[in-house]
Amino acid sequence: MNTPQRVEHQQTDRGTIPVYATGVVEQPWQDYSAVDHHVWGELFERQRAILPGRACREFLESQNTLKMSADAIPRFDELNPILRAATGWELVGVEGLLPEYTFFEHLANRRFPVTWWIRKPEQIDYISEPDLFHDLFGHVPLLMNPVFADYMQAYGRGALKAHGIGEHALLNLTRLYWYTVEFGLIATPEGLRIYGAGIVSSKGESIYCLESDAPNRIGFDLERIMRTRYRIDTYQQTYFVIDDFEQLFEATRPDFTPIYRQVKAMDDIRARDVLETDKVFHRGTREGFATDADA
């Protein structure tokens, strides 16, 4: 088998433009160098200090279970059997980016993409695309959770048929990834928690989601979710709050297509609006509040 290679975004003189890699590789751990273990052990040890009150309960329980610590990096080949008895997921190494049909081919399959490399030490508190840190330490935890593991599942098989829908339908299943998988907050009886995986593997993001006055907190809504813009280069102006994991997985069962026509027909929203039928939740707490929109 083939030295896998590390693939990145390529800076031009028009910005920095993606860079897709195809293939599953090995995870070639033995290669991994003292610095590429530091970087992950200051990285696990920043964020689970931060952690404990603001990420849900169900991820830092996992993350346990699968026996993630800051020592070294973990070894793909220890966490599949632990993963695959807990819900049949696996993992499986990847050089970079994937291009969309090949990533919800894996999701649809119970296979979860992990890029093999770690970010550099100057890249430590930002790197543009998904590295082994954010891939491991923040996605893979919420696979031991059965129902979802079950969504993300489901995720992938409907963003295989959204693919032969058209752009829109891929557009409103992208804003869904990112506002739940990605930038996901929880209600729990303790008050507003993290699951989303772009938040946790964030210092900063892990804060200012949940102590900021800045942005929105809004219940989850399906069809406001798909029309809702984001941003990749800022924290995130809104986030969606669910109840509990049955509500995203009942969220996949319907047939989207009639959706994707309603969603298409009406337009976008940007992220820092509140509508006059959104619930908005108070920082820190579990309730929310009909709002208007001059709110």
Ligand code: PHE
Given for the second form:
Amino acid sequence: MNTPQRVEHQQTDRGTIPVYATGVVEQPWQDYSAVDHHVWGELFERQRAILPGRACREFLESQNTLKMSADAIPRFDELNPILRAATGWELVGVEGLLPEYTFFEHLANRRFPVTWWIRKPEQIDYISEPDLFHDLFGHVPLLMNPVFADYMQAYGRGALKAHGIGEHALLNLTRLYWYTVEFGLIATPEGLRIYGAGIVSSKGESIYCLESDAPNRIGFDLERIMRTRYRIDTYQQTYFVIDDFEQLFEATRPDFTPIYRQVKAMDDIRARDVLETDKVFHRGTREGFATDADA
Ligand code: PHE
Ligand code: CO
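In place of the form predicted alone, the structure of the form predicted in complex with the ligand is requested.
To see the whole picture, the full complex is given below, headed by that same chain.
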């Protein structure tokens, strides 16, 4: 397997992350090694063994419709006709994380970028950046759902708009992506289920997010999400729970421009309060002012 080409780094909420080449590449399917296919198969089986009863029905059913299996790494050109027929989305191969603007442009045009390379055997349990398994196994199934598919496109368009508004708007939207597309939970009639790609592609977090008492699981709240920091190096401290994909789509339909302003105004007030308190009481900590979200 060729090694992907690393071009630059980008400073984000998640720390410093590598950003790969911006171009779309053909999936070099013939070049995958036996080890690559084996890594896919092992991860696939492991996740499929624990996800029934944990992942939402839409996710599991769509994965079947797409005919993903443990046998071999799926071919983008075999998934695309199925995906196009269902929702008009299509997969494009990429070298890895894209610069923000390029990524949003793809989403706004119903193209989902999928990293073409898969992790090495020693990275089975943890990899700090998205690879083919995360992108394909985790993200692609829900693009088969018409409402979620529309949400993803609306997100891309909204992000292009936020890009023109400023840093804080974009940061708020990145958090929305994180707490829905990557780490979202959904309250179904059968019980709490996972729909976030970052969870379904991780064995440990698939169990932790539902069964541990440690994290908060709170109802979807747009402004609260926009104010909630996240980390990439541990399981989440807070998960936001939607009732269904319609709720997610409707809650994010309004124009966010005034909401960004409001969230920023609140952040500014809090920052000023903290500084003044520091002066008077010589407090060395922000703790008294942190929301649980900030901890
Ligand atoms: N309604 C949002 C806006 O006006 C766009 C958006 C939709 C953002 C869905 C995220 C998700 O900016
Ligand atoms: Co992802």
